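Shown next as C-alpha cells: one chain only, the form predicted alone.
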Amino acid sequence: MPSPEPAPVSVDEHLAHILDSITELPAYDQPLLETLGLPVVADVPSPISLPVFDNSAMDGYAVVFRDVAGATPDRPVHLPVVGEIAAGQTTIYAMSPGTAVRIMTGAPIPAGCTAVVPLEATDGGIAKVLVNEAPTEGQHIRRAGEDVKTGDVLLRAGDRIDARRAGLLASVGIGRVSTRPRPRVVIMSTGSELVEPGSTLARDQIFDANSYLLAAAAKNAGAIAYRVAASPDDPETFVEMLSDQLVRADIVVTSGGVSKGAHDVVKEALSSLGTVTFREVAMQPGKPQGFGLVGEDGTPIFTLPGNPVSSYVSFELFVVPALRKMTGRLPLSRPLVRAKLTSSVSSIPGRRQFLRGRFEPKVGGSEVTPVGGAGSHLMNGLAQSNALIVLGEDVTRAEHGTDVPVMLLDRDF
C-alpha cells in the first residue's frame, strides 16, 4: 500500500527553509556606478571636507564688506577691479581693502574677502565696478566643511547606494565602494514544446515566455540574469545543460517539469541527487515547488512550476528574498499594504491565494481591482496587474469593499 503523500507546507515554512540555505555573497570594492541599488557593507567616512575650500556661490565680485556696506542705487560704491578668479584656477589671490576681484561661481575666495557681490547688483565693470546694492557680511561665500567635514560618516552599513548617494561619494573623491556583488541568476525553461520568440510555431508548440519573464524579474530585483535556451524533456540533456551553467551561477531558476506528470524532467533529473527537495506549498498559484543545492559549490536551485503566473508569483515570493539576502538588502520580502476590493473574490480553503490586481492609491483609501481570470496560464491579466491580492489560508471569500493585504509589484523596497 503506497504511503500517504506529505501534507503541503505553508508559504512561510518553505521560505524559511530556503533562507536557511542562502548565504550572503562576499563583499569587495567595486566601481561606484556598478554599486547602484546595493547596500554598503561598512560605514563610509568622508576622506575630505566639503567644500574643500571657501568658494563663491555666485558670479560677481569679491569685496571687503565694510567697503560696500553703504552701497545703494542712489549712492553706489566705485571700486577698482584688480584681478579675476575662475573656477579651477590654481593661483590664489589675496586682496586689499578698497579693491574688488571679479570671481566666478565655485572659484576660491581670495584672502581678505568678506563678501561676494552678485553680478546683477553691479554694472558688470571690468577695470572698475559700480556696486549699487550692499551685500551682508559673508554673503555668497560657501565655507569649507559647511556641508561635510573630514571623518563624517556619509553612509551607514546597510545603506543602499542610489543616484544621490553616488553623487555624494563622488563629490568627496570616493570612486570605489565595498558592496556585495549582484547575484548571477541562470534562468532555464524546460519543455520540448518551447521555441524562441521570433520563430515560426508548429501546431503543438508555444513560445518560451517564462525565461523572458523570469530573466526580466531577476534584473528588476537587481541581479544579473543569464537566460538559457529551453531544455527538451530529456533528463540527461537537462542535467548536462545545468552542469554547463553552474560555473556562472550564484542561483539557478528553472520553470516547468516539477509536477506529477510523466514528463516532469526537472523532478526526475534532480530527485536522484538527494540535495533538492520537492514539495507542495499551500498556495495558489504555485503549489508544486522545489529547492535545494546542486554542484560542487552547492549552488541554490529553485525549481518553479511551468505555468507563467505560477512561475512569476513563485519568483516574487521565494527567489526575490533569496537574492536580497545574498546582497544584504532588507527587508527580504515585499511589504504588504492595505487596499479596498472593488469587486468580490473567492479563494480555496487551506491555501494562501495570490490574485492579480490593479492597485490605485486614492485619497481616503487605496483600492485594488482584480484583473484577469483565475487561470495560472493567463498572461494578459498578469501583464495588466501591478499588485497581488493576498488572501489568507482561512479566507474563502472577500466581499466588495473589504480591506485586504496587497503586495505591490512595481515599487522598490
Second form
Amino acid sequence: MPSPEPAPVSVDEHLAHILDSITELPAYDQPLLETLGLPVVADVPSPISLPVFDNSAMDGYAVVFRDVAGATPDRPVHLPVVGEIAAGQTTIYAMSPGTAVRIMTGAPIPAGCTAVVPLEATDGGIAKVLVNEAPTEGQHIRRAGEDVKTGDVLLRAGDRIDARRAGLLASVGIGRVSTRPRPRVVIMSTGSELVEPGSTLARDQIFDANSYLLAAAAKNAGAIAYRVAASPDDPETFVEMLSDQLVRADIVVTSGGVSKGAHDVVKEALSSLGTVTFREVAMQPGKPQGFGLVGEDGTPIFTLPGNPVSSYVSFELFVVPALRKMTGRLPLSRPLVRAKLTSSVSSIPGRRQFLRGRFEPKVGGSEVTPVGGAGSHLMNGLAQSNALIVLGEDVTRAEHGTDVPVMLLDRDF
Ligand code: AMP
Ligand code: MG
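Given the form predicted alone above, I would also like to look at the protein as it appears in the form predicted together with ligand AMP.
Then the entire complex follows, led off by the chain already shown.
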C-alpha cells in the first residue's frame, strides 16, 4: 500500500526550515562600488577629520577681518593683493594685516586670515582690491573637523551602502569596506518543451520564461545571477548540468519538474540523493516545493514549481529571504502593508493565497486592484502587478472595500 501523503506544511514552517540551513557568507574587504545595497559587517570609524584643513567656501579674497570691518559701497577699503592660493596648493601661506590674498573655493586658508570676502563684494582687482561690503568674522571659512572628527562612527554595523554613504566613505579615504559578498545564484529551468527566447518555436514548444524571470528577481534581490540554458526532462542530463554549475553557485534555483506527473525530472533526479526534501506547502500558487543541500559543499538548492507565476511567488517568499540572510540584510521577508480592495476576491480554505494586484498609494488609504486571473500560467497579469494580495489560510472571501495585507514587490526593504 502506498504511504499516505504527508500533510502540507505552512508557508512559515517551510521558510523556517529553509533559513535553518542558510548561513551568512564570510565577509571581506570589497571595493566600494561593489558594495551598493550591502550592509557593512562592523562599525566604520573615520580615519581622518573633514574638512581635512580650514579652507575657503568661496572664490574671493582672504583678509584680516578687522581691516575690512567698516567697508561699505560708499567707503570701500583698499588692500594690496599679495598672492593667490588655488585648491590643491601645497605651499604654506601666512598673511599679514593690511593685505589680501586671492583665494579659490577649497583652497587652504592662510595663517592669519579671519574672513573670506567673496568676489562679488569686491571690484575683483588683481594687484589691489576694493572691498565694498564688510564680512562677518570667520565668514566663508570651512573649519577643519566641522563635518567629521577622526574616530567618529560613520556607519554602524548593518547599515547598507548607498550612494550617499559611498560618497562619505570615499571622502574620508576609505576605498574598500567589509561586507558579505553578493550570493551567486545559478538559475536553471527544466522542461523538454522549453526553447531559448530569440530562437524559433517548433510545434508544441514554448519559450523559457522562468530563467529570465528568476534571474531578474535574483538581481533585484542584490544577487549575482547565472542563467543556464534549460535542461531537458532527462535526469542524467539534469544531474550533469547541475554538477557543472555547482562550482560557481552559492545557491541553485531550478524551476519545473517537481509535480506529481511523469517526467518530473528534478524530483526524479534529486530524490535519490536524500538531501533534498520535496513537500507540499499550503499556499497558492506554488504548492509543490523542494529544498535541500547538494554537492560536496552542501550548496542550498531550491526546486521551484514550473508554472511561471508559481515560480516567481515562490522565489519572493523563500529564495529572497535566504539571499538576504546570506548577506546579513534585515528584515528577511518583504514587510506587508495594508490596502483597500477595489473588488471582491475569493480563496480556497486551508491555503495562503497570493493574488496578483496593482497597488496604488493614496492619501487617506492606499488601494489594491486584483489583476489577471488566479491561473499560475498568466504572465500578462503578473507583469501588470506590482504587489501580492495575501489572503490567510482561513480566509475564503474578501469583499470590495475591505483592508487586506499586501506585499509590495518593487519596494526596497
Ligand atoms: P512542470 O512542473 O515542469 O510540469 O511545469 C508546469 C508548467 O509550467 C508547464 O506547463 C510548463 O510548460 C510550464 N513551465 C515550466 N518551466 C517553464 C519555463 N521555464 N518557462 C515557461 N513555462 C514553464
Ligand atoms: Mg516540466
